[in-house]
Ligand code: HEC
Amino acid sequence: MPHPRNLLALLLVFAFAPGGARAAEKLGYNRDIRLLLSDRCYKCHGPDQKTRKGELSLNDPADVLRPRKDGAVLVPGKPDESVLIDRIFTTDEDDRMPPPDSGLSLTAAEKETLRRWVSEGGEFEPHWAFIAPKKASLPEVSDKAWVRHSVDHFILARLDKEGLKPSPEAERRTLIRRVTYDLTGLPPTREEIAAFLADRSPDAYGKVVDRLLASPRYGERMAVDWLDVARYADTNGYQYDLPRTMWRWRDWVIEAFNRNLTYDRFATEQLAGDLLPEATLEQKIATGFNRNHPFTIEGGVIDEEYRVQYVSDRVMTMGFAFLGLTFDCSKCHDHKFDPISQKDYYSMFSFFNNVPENGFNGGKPVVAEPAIAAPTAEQSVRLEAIGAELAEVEGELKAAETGAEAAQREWENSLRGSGKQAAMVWETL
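Output the structure for the chain only; the required form is predicted alone.
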């Protein structure tokens, strides 16, 4: 059976399939209407007060539903009484929306979608990112024996709805090849394939999965997507794009996946690992997430300009990496689509605006201050051994110095009060 992640991807494909797949389902504002309004209507009736016309904000449910002298924009369940529907269906070019001179238009299917939405109640929804997910009940399926995982209920229910049958299970060579690529990014070896083909036990596939999850390659494969999101790079970017040392943070991410670190710790340690009580070296390394942005080493740059740019980069990355939101638009104005104001942006900005760094790092191509020494576990063991050897040698030198000083004093004392001491001083002069 395919890996659950592939099943989820298949489920999403089904959920957003075009055509008659959703014909019997109630339209959803976030899924079916919001994007349509933002693409065709927000130019004149959106969140931007400077370009808004008719004192109408279609993005604001309260404004859409408030009483008006010229008729209600939207009457839930009554499209024929809704000005919104009347204006998009009218043949009068002076009244039709979107207006012809806007360069925008609605297809016949899109108009019918809006009409149907209003007839179904015209319900608005909060931004999807702020709606808590609800666990769905398992749908009934035609062949319960085919189901091995709860996700399979949804896959098979959709196949039943479309009048389709599941494909037969892939042959064993294909199965081990798929799951090995999926979990490690590498093909299985000939020995691994042979062992799987020879294992006829009921849990043979499960044992392959367990072996792959225990492989160091698993963390390397799983880390790839997060490294992209976190804008990891081994070079500084900008004009010279010279190498820099960030691989210790990359290895921390890999190890986090390999030791199955919980998501709350994964997020906390990257955002503020150095602020945890008695923070370990590894937790401090985790905060390299906040230092993955480009650094400039070009002479003549305005230091404060680039320092602020680095902070903005952190805000933007935190937004889409942990919140699934595009904060960057709110740098200059209230966000046009996501519910983020400019004040929200700079409130978040303040959290990242306290790192003692410079926009110009002095031309250092490898490490930008502030920085810490970050030896690996093996290097730490070696450093500790070297430190012990060095301490022993330093102890021997100290003992030798102490002995030499004692002998010097003894010799000097033996000369005091005798002519030898005066003779020696005379000879020195």
Second form
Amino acid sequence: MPHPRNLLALLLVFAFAPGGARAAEKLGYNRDIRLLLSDRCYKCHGPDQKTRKGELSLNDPADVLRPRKDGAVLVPGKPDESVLIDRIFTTDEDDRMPPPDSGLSLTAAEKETLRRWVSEGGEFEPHWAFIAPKKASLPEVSDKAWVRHSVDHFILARLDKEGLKPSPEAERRTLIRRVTYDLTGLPPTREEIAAFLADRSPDAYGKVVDRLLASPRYGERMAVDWLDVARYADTNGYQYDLPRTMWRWRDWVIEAFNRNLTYDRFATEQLAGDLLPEATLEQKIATGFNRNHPFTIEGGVIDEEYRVQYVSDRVMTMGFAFLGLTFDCSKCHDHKFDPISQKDYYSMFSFFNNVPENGFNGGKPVVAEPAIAAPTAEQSVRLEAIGAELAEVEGELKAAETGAEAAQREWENSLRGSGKQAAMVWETL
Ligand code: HEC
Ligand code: HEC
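Can you give me the structure for the form predicted together with the named molecule, which would complement the form predicted alone we have just seen?
The next block holds the full complex; its first chain is the one shown before.
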């Protein structure tokens, strides 16, 4: 039984550790500090230059660490020499941060958190979205033989921690059902199940996986999530939501998965395939990614308003599809801890602001201009055949026309001076 005073000290340590029981773990700027500064200080010391007070931007490490005549705002490892810590703990109301009349305040625990952060080195971190993921080292596990893939290390390590054992491998019928759904979105056929049950070779499961990966259904399954991210639709989105022709782009995505297109090509061709040297039709089709946004066919709209709306949609989608970032808050204002400024937003906007299009697309619901003919390979062959056939028919027609003229002249000549002409006229009358 600890002495009551020790118990109290223990409780305080836990109370001051954000999140409760992390007393021993070093504080993380992104996890423990940024939100606190943003919530209580950025109103006057944040990214917004218009509201900045005391020439201090707490969001900017370079500004926090720069030498100042009244003493350093933050001395890493030395809270007692850091003006920041002094200003939050001081009992002098004229100096206290945040200023009492701002209506903002820090609790004792929050002040302690900031002090501890400074004594632990006062390190800043970039926005978490910009920290490149690091490969974690594989954790120790109780049964190395069970592990087949590096991911299994993490699963088993966690099971070990919980005192659990892995479930036995699923029976074959379940296995083939699961993997077929996972890779194609469809159930296995009876024949496929029977073949797998009958295949007793050690790589039977691997063979099933290879067969599924080679199936065209694989690309269809894999494309589903990307189509959602890219806001794919077969209709225009506004008013009566009339149909649009976009399936050629959809099929490009499916094909990209089926031919295992690398991610950099996948990204490049969708964003700007038309700008690649000697762009192929397929690469141009890939840029349909940028045209998946809703189109209006409403005659009464303000053209420019909707055109800008389409450009914004491209910027937003590019942001969350390729950068994993909410990109559109900065459309209207700089933000307390949004790493994208309004200037960044409109710099990016400019790249997408060059499509020769209208906000109101002339009431053409199926394909909005600018558009290209995008026949499939099959259709191209057929088109060529039809073209040849057409040329032939046109030749015949032309021949018939020239022939007709000559025949008519000959007929007219045969009538000339024969007296029949007058009779004909009478008949016609
Ligand atoms: C409502 C506005 C407001 C808020 C909120 C605010 N401050 Fe201040 N802060 C000021 C003003 C005004 C000054 C400059 C005048 C002064 O030094 O008192 C200042 C000055 C400072 C300074 C001194 C800068 C220097 O160059 O010496 C520090 C450090 C500071 N603030 C830290 C903080 C911290 C930390 C928070 C949040 C916990 C915070 N402030 C919240 C208004 C604010
Ligand atoms: C269409 C324009 C627009 C977009 C987009 C927008 N905002 Fe705002 N935001 C505003 C306006 C205007 C205000 C000021 C409102 C007021 O003063 O009443 C504001 C105010 C705020 C405030 C309050 C700021 C303060 O200091 O009181 C926050 C926080 C905020 N927005 C966050 C966001 C976030 C997060 C997003 C993205 C999810 C976002 N905004 C997207 C226009 C926008």
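Residue numbers count along the first chain shown, from 1. For the two forms, the rigid core is made up of the largest set of C-alpha atoms that agree within 1.5 Å on superposition. Given the structure is predicted, the values throughout are model-derived calculations rather than measurements.
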query = Is there a C-alpha shift of 2 Å or more at F124 between the two forms once the rigid core is superposed?
reply = yes
task = Determine whether the C-alpha of N354 shifts by 2 Å or more between the two forms once the rigid core is superposed.
result = no
inquiry  = For a quick test of reading the superposition: does P375 move by 2 Å or more at the CA between the two forms, rigid core aligned?
reply    = no
